[in-house]
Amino acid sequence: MSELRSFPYLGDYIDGAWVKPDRPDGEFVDTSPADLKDEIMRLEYRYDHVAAATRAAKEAFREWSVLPAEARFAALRRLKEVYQSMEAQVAEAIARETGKPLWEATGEAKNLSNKIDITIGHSVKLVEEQKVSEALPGVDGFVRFRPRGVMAVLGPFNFPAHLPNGHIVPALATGNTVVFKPSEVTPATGQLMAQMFEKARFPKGVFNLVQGVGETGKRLCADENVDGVLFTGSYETGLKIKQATMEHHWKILALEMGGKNATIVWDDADLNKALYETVQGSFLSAGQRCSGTSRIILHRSIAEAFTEKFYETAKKLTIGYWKDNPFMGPLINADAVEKYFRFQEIAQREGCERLMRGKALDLDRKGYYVTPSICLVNEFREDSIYQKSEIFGPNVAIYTVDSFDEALRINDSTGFGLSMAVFSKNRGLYEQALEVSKVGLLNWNRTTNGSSSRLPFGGRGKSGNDRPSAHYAVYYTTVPVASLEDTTPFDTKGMPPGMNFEPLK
């Protein structure tokens, strides 16, 4: 492990060069949530760098979009080699900036190269040319998928490399160019990604990086040169992106906006498996996962035993500094801590019983460390603020029900619809959930957390806008172009009445 050091701020990466603001519009400091004395990077930003980056991407699109696919894939394979050579460095940056344990950050760093393999070897097959014989009598039809143009990618803090990479790689593979804005709390990881693209020798302007704050992202979304906005983050920010692009009807928006995910554990479930999977689903990444489990719905007959064991296990989870490889690190910042405590108070005011109180931890390294919390919901209320809100912290609400229909009604009550899990040996119950539940991911005997890049990933309602990422990302990075190709000689027999067309002699 290398010694911790500050990252030298290189500036924005525009048109194949690093550019620092000559007259910055603002500045900020990137500090680790795991150790407030660990200053990672000091940054300056300039708003007009956004326009410079989108112009560079638009110009680069002219050549990148018409390259043979194999030429683009060759560039991505070079990037894969760079990703693999820098895994340890990327993992350390992720761990420092997010506070997540090193073992978890290392898994994220390894996923970067895996995404390239899956995209090239699996996903691009979805957008291969399709021939439709006799689309019209005597005329064949074709569907060809063309790149859209300049894709703006706005990254989240919780997976600052993996999630933007999940947009960037499919966009580039299908012929688009990219302007990437990292979260303002994970800028060093974003800078490292740009350095890796530079090291992989991508053509100028194909990949660009702009650093900044919320206003920077707003300007990027609203830029006239941007043809699509690919976003992972909160519902509130996704809504602002929608509003910022209301007059730009041509822009594709792929918005993944969090969840309030439920796990149903039924009376015939393998309780040990359900407990293990649900503890992980609830508290991995300190609950800062869009697919994390924030509600557990239990059949009354197993509720007492499950809840007691769940509570005992949650109390034993290790919490600490990322280098020590605990189970759980800190929350991302002071605002997240304040929200976490505020919603525990809201839960109590609304009649929930506090089984385990989340509290701040005073560790050797000062950071935003908190313990898990568990609330027992004595009454399901569709108007409850606590029961409907995404907290994005290690809090879980436990419900007790008598019927599966009641469990499904609770699941669909929040307006979110990302992920859901059912633990039962009865496949019929799982299939019933598949038929009626308004979610984009439904797992059987497995946690809500995690996903496969070989499957679509996206939510419904407040969780997304019906443009799933992962395997399906190639659909929103392309436009299907239909063609009718008529190779038959001209025939006068098909002329309509009254045309009186005389062929050339």
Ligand code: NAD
Given for the second form:
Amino acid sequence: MSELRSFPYLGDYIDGAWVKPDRPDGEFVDTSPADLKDEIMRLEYRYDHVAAATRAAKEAFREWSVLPAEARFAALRRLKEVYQSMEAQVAEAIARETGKPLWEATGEAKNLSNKIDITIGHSVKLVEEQKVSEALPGVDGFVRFRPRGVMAVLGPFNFPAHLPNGHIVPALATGNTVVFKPSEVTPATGQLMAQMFEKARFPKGVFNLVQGVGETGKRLCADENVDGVLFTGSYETGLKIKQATMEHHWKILALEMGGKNATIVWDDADLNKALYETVQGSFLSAGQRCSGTSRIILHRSIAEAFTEKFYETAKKLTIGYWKDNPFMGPLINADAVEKYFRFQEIAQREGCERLMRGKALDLDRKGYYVTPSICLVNEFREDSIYQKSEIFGPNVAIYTVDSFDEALRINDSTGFGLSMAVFSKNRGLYEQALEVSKVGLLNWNRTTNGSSSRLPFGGRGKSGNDRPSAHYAVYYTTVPVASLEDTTPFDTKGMPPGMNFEPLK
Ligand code: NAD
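Requested next: the structure of the form predicted together with the named molecule (the form predicted on its own having been shown above).
After this comes the whole thing, all chains and molecules, with the earlier chain placed first.
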């Protein structure tokens, strides 16, 4: 038994009330990957709760969408206070469910209230009314951004609060209502989110929570009352969502998906900075970050020195239980561990050299702990399974090249296009990368997972569908409505030939 208390399972939060399924379609157990004795919550789910939640959200949209923006912001400011008052509880739930160290989970919990400040203080300005004087001769034009309706929000396990919140807050601020389905691996964090909305006294139906599995998510995306799907998760699931909504032409999809991100370190780089940033990029959250560094491309002249120090530093990283504040915790589940080992084997079969082998770690607390791994790629191959696949674990591939063009070609070879980093003192190289690389984020002398909520965050290719989130989320939660406002008196000047219109007397 764990010394931690289980979460009481409250059910789904629909139309301002907690509802438990009477005849459930299924059930599951939420267990901590950091301590398999820590049973966090037992849940049941029922598929028809999805339709009940979207109906409630649709009904609530009628009033919420026409409130003055300030009234919605006031509700969000109340939520901010609740978020701040519950930071410690949220951080603990995140740490238990994901296994990430408490210091990291605390950072995530703090980000929840920051998101409200940034959305209200900055992002909504992007979608303020715009006037276009003389849009036509003598007539002014206006663009007004209207909410879309019911937004389905589907979250990943790795940032179970921060990433859904990154869709939910802009959606609500701009007048939409929400049905949130958390990852089945992090339902307790999802439940806490709903409790915080309840505490912040949001009008009923504005925020709804439905717990469940992949099939629940599928039904939510395909629901006729849903006007938008705001998804963060894997490419494979994003593709399924696209397929499931093919005939729902009215739905906007914002798909924030996986990555296979590269960092180029050039011969003139500040090597200590590059090493420090790249080790973090590769191994933070045990490599379970969409923007993590999974490939490092080195200029031949610094490759040996960099690789040696990188290896030494990776070897010393601490791995352990979240409460002990190690550098990194475990992988999320047994499937993730199996995938991590399988891909190391694939790498070897494909001719890569295993510089550091990732192994299972047997700690006092039994969990899905593994050590980092490093593979040296002797031959770049576009058809390599290992070199193209997102592993989502603490594995990094190291390439050595002679020319920057070759480095850029390797960068663009996976089909993913989320994040990239260039370490060099030469701004020209960074600008060259900016010109040709198909990525949504490109950092100069900063690791691939360095990002700011004041900027857009989204990927290209298999990493996204060109609907970046973070600062730009307000664009996909709204529709621009164009108006010509004509206050001039009627005038026959400019009547087309043959119209023969005779004004009323
Ligand atoms: P996942 O795709 O397995 O699951 C995400 C969510 O989708 C879960 O809530 C799940 O229940 C739901 N789901 C599963 N099948 C579904 C279906 N058929 N229809 C609708 N919903 C369904 O992802 P994960 O393992 O939780 O998260 C890791 C992945 O997320 C990685 O690929 C990572 O790169 C990516 N990610 C991307 C970003 C980004 O901003 N681009 C951020 C974080 C994580």
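Superpose the two forms; the largest set of C-alphas matching within 1.5 Å is the rigid core. Positions refer to the first chain, counted from 1. Computed from a predicted model, the values in this text were never measured in an experiment.
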| said: Superposing on the rigid core, is the Cα displacement of residue 487 between these two forms 2 Å or more? | reply: no
Once the two forms are overlaid on the core, the CA atom of residue 499 shifts between these two forms, in angstrom, by 2.4
